[in-house]
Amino acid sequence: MRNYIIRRVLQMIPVFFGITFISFLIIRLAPGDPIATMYPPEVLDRINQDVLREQLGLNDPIPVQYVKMMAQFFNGELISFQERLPTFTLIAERLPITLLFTLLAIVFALVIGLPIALISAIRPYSKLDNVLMVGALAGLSVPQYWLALVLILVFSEQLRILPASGVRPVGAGGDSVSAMLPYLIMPTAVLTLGLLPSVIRYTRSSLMDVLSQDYIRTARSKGLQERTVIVLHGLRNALIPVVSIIGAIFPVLLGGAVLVESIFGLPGIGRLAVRAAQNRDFPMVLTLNMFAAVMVLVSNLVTDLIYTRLDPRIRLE
């Protein structure tokens, strides 16, 4: 296990650098100069460009604005151009709301969805079966923008009992979980109802195809409990696709949590990004391109860690 821990961590290394220098190439390219945002029009007319483009490193080649800002991010040194404080500062902010409402919502994906799918797969093709797959269906129909706006409109315009945008009550301080709740409630809805259904769908499909196995005819003849038999045998064989898509997933919340968090005026890391791409902020979007490639490295290895925990026939070379 340590071995291949280790030499997964190795791997990582070579993947996580050309995923940063490709996303800092790109962002680079695209057109639009980060000086431009970070002054009024007549402030600029009024400052030497050509010496603040030096000072920014803006006339270095891009390999080596690459390679600078590398060196600067590893020494906590890089600062955001628009927000003038260190990158890692501006995420350690930001982070705490979107990890909050974007677990809660795998969470609670996980409570509704298990026991659907239960319910599903033990009574396969029948009429409650069929409503649970249609609903499940519908819920990948549904845009999570639409969804957010019409919250909105029910919870915050007609019935005025969750508020529509921001963290926490105008002057409160702190991270206090009590004050924000109120605001994290449709967030976290809207990622809920976006997961849900694949959690649904695919632990329905894996379950049928686990309870169909010859274990399963074997622990039920042996007399145990039907509960005991799909719960303990059953479910937990079948969870690993759903770990799967977990892992995958869980990144894909985060970059999702954009959208959200747009909507919902939520301060977190989803709008630090829309933000900094649209102002050119080089080292704001390196750091966050840098972040997301960890998640994603990262969360691929703890997803091969749990399936040797959920199945023991599984080994880890």
Given for the second form:
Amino acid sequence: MRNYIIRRVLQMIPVFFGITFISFLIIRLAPGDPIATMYPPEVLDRINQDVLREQLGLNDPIPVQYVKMMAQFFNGELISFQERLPTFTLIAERLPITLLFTLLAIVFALVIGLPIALISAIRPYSKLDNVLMVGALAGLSVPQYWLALVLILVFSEQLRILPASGVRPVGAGGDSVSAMLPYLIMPTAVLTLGLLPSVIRYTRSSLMDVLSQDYIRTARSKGLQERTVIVLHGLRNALIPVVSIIGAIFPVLLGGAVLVESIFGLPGIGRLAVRAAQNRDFPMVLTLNMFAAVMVLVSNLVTDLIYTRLDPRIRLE
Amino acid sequence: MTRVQTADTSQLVAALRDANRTRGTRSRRFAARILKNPRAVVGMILLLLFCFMAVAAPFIAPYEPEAQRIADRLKPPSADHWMGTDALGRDIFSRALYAAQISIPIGIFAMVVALVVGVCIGLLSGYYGGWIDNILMRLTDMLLSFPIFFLLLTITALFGRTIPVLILMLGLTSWGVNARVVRAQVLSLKEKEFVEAARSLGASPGRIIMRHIFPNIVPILIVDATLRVALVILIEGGLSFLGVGVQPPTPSWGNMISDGGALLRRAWWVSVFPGIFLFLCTISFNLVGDGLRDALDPQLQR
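Just the form predicted alone so far, so send over the form predicted together with its partner chain.
Now the complete complex, all chains and molecules, led by this one.
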């Protein structure tokens, strides 16, 4: 097991550099000048832009820039063009909030989605299943950003029971979770509803697959209770593909976080990314891409490790 | 000796011809099964409606989509403006109709780009295997493990936001699943007898791929294509919503929803109606795609 993890981590390294280099290349080949957004126009006229460009290393060949920035990052010296602060610090400041509501959304999506999938899969093509499946398809088709606005309209503007944006009441400081809670309800709800249809659909089809297997028939013919058969023999095996979906969902969630954070005014990673892209803040964009790549690679690894827990037949060598 | 060989060959040719002939009846049975699925039928009707809207927008829209009338700004829905007007006095209903002309083609063309790339990669990877497979699949893994929306946001924010660029970007970032599905299909198909038969008749790899393998993955491609259009339309909406997709004043459902974001309290209709259009359009593609999938699944033949 330990060897397996070590080997997987080693395999991640080239993928990590591949992803980050390609994304850096794309960003650098795109038109746009970061200097134009760094200073107001009147300042820009006064300073020597060539010197500044040289200082920022923008005149080097792109691969050299990439290597330099990576080296700076690992020394903790990579500075955002825009904020003049280490990119790592900027991300670390905004990470907790993004992580908090994305993880909450995953938990809720599983807690709500698994029972629904179970109900559907036990009697496929029944009336109830049809209704649930159309519901899931509808959920899949709702634009999250629109849903967020509708929720704000209903709960903040009309009913006035939930705050529309921000993370804590004006003037309140600190990280009191209870003060933040009302601010997180709608963002979490939107993200959960975005995940829910996928969780339901995948679990349902995976369960239907499992329930038609021979060992389920064997379990039934042994005279086991239907509940035991479905939960212990069915659900447990059906969860394996579902776990892989959670791994695959992670990149999607980061995208969802961008939209949700901009709508609800949450100071998270997503908004940081939008601003960095608009301002051509290359160090920031590179760091964010690295961060995203690491998150995805790690979640893929964790997914594979969870497999072995769920299905002892899977051996990771 | 030669005679035996020719006999064998003619049997093989006959087998291949049979394989081709059953294809016709299969597609007829398939159509019948689709039409029995109420969800798919509703989806198809909705889809036709949207296509009609897109084509006929100039004839059915009561106003010009970009005509501003400041005197009429932020008017609530009324007989004059069915869905009200936005902050510049433009008619929401007319703009939403014209947006179908933008968003649906973006979805379809981006899907075509994704499909072409995905099919090529999947076919090559599955058929040839070896190092080609290895390289192409690692590339696919990379794409799939990347937060696409994140990437798209960066790219479209940087590379201008014209519609062709948008189509290309959306297409080139969403072929991953497709490539994997095609590869898996090819892997199982290339072991089938009819492919073996074609190969023993001396067909070239190109001919085997195009004549014998490709036609058999078309049904799956159609399902994937339909569902992909829905996804791409939603993503385009998201990008436009963030201001890095379709650029105003060209209407797209995404940028119309975004227009109303700041006006929620004063004018809810500015966001709400375009969102309903976007939702219905997406769900129509999803319903059709899902219906096609059910109709194709041999296990579901009831």
